[in-house]
Amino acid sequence: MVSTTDASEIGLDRLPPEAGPVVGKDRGASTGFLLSLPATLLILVVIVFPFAYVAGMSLYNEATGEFVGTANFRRVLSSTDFLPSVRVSLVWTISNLVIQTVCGLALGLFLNQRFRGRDAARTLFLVPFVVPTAVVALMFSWMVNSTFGVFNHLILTSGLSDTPINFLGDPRFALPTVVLINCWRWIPLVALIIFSILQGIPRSEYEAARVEGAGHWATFRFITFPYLGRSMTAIGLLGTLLTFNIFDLIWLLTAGGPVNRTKSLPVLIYEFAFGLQNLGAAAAASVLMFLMLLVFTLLYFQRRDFKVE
């Protein structure tokens, strides 16, 4: 124990009382900065720098290297394909989200029940997700083929139609068909995510609800749904961004056809870049798509009252 006199002699009484904690806080901040530095550098290299390069590219004529300002943006916005592509992307995204959420929720609730073979069912649910996109596109191209596809065979033999349906070549069916194929791939993953959330709900709450005489709907409304709400909000945002940016499946199945009925904004960007060989217009369209998704994300966070602490 240091006495008051000894403390004054060695100068401890002149140290501010907060000196110790401040030093510890500075060390903690430095440690946190060093730990986050690799992830920050990775984000800069993978996301920030490429986007800055694309944004700069959108202001130039890549063929001549001439600075053209907003000419590429004006060309994209005045294109007859731009607004229809935005509409296709919106229909594509909303349709996928609605179908995947409803079916994924139903399957997640089903998996949450105790039944024989549940573990095997969860394993099988991963199969569509791990199948490569090229394999999915090739497989369903055969299955929906108007000549030898299994779906048309079932339709004709069951008497639902007298003529085969060209699912990917008919403008009426192309977009719905591609949406359903994409949903086939992603619904099982959504179901497994919802199932994992349901597994985290305390069983005591369900038992208390049964004791109180609550039915299935009341249990779902007042116990299950509140637990799912916040997680589903984050899943909805992530699903919107990922679905809007899907290019590979659409291109492999229809290449944007027939008559542009499946030409989404990513497909239009690809055509600008590699079809028309206009990298400046493709870069401008990419920047516009980024701004659209950025505005949606900001509005989504504001609407959901997310707080970053």
Given for the second form:
Amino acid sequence: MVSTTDASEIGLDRLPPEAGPVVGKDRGASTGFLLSLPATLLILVVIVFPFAYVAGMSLYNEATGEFVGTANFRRVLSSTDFLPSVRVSLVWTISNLVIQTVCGLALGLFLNQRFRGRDAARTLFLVPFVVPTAVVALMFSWMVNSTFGVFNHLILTSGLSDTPINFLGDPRFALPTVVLINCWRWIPLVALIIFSILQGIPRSEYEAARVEGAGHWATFRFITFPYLGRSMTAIGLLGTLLTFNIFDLIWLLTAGGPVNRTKSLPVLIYEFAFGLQNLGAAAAASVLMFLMLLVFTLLYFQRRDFKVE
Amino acid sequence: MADVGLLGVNKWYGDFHAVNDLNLAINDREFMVILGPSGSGKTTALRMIAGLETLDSGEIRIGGRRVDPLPPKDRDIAMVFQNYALFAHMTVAENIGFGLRMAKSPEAEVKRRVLEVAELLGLEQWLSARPRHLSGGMQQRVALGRAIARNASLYLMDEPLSNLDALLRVKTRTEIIKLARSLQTTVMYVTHDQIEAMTMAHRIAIMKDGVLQQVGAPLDVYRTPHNRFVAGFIGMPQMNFFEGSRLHRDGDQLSVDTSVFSIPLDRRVVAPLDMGDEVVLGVRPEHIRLANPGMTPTAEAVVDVVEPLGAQTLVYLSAGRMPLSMLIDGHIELVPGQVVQLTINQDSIHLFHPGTGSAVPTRTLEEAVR
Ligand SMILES: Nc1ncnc2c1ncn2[C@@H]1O[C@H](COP(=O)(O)OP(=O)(O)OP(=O)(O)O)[C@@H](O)[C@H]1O
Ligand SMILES: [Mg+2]
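Form predicted together with its partner chain, following the form predicted alone:
And the full complex, kicking off with our chain again.
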């Protein structure tokens, strides 16, 4: 009779049928490997390889091709723009997340109410998200323009101020304005996601709460909120990473200005790469940003919500 | 502790009449079971009493107080939902204590009451568990616990046992009865299981298509069903119905004749029926017996299928071309193909109008003389 070791040595096709279970196991493992191969390759090609390439770039002087060690990193860290950019990125990400969560939640709860035209409202909600970023940027540039923008028209006619406000040009207003424009774009999506989570909460729990005498606030706090909380932790991570990485809208609206007030890390990296033509420094800044996000993600995963019970 | 009154209650879902002119009075401390097949409007009726559904017309009173305009929390009710509806993100203790906390009871009082209820239901070890980690039976108890932790005037239970396995069902059934007794409270209990209804109820209200069919004590409903639907719904195995039977008079002797056998009647039919009119004869399987030798049998039949249940045996037979079933003592052995003689006691038969299905009232001669 053929032993187990023999079976694997002589190959599957020549095995006698008696060795069935062993064959099944071996074949299972190798099939599993084969099946996961495309995904593994894909990850290698689209994620690991480009990252390794950028990481490699950060160690070279891209213009001369010479190995420079940590020089690029030192160049980035000693740049007077770096720390302010980190600060802008943090303010950008946190304010976006807070505003989007609060407004998205309110709108989501509102959508969850039954009212006439709710379905139409839901469809309309997708519009800001469907409009291309370039169009959003152009549209809002006009609307907040200090000489002919509709907002300034309203501000002047309502008497809120007697001089027009240069929303994107004034260092005090630039970042808040860009944040709000970005929120305009994302809040409806957040609201729709929250709405869909709300739809999944069993009605009977709400009914039980009503019978047990819970008011609106207690119902939200003890039933709606715990249900939202769970899904929101996962979405929160995604949202943070997505928001942190946004470059296009900021670049199109302010190009990082005025006086660097909206120069977030992605904008800084772009400037290193294409403004200063220093690809090595851009790569080093990218690696630093990647490490920051990685640490954040790892810390985030320590949350209890992510632990499998 | 309260009596409950439903007065002309109606509920429509669009064109669908889910509850049709429901009038029902439940006594203080009564255990009232609402029984009916799927879709008969039982849940709808219960939800209207709870305040989870609005009435289209009619009135609901609890303890003499009109409650139908009030929200659930002002009706002084507790409810056990069909699917438990436990709060998924709360522990067992938090579930049980939720109502008390909402009522702003002092925290010490809530803790004491939660422990008391947990002890009563055998949930002490599970107090800090989440509902989804519990078995169906345990979840059921938590749902019960949440309902009884508060003192309500009226407890509403919507098929609370339907998700349990057979054994647990019987056990929990007994527990609920004991509980209701010890709480000295009014209970409305919805089920589509007639055994639950028969064993638990003080009175049963039977519904069909949103219409209340009959209200009565379990045995009354069993013995004198008001219509063919109730007769068929209550009793296991189901009552035999012989369609196309006729009332027949031969001299002084009244009888009801099916196409193959005839049952003499010493009773007067007190209904607008003439001799020769068609009726539906109903006989429960447990009221058909094997004829003793020497007796004049009512009918002759051939055994088709024998289903031993243990103490009793259910036998399916054919009398001529008419199928019927019979419940006999478990120690009697019959074999398929065997020809048997049957007797049917005339006191145990039921007559129904073929069209309306309502019971044909009859009176014995003695009753008529009295
Ligand atoms: N919200 C609703 N909208 C439309 N029709 C409904 C609604 N709720 C119930 N119905 C209909 O009303 C009828 C009665 O429903 P109900 O739930 O009261 O029946 P039930 O007697 O409790 O049945 P079951 O034993 O299946 O629980 C059903 O035919 C159901 O389809
Ligand atoms: Mg129901």
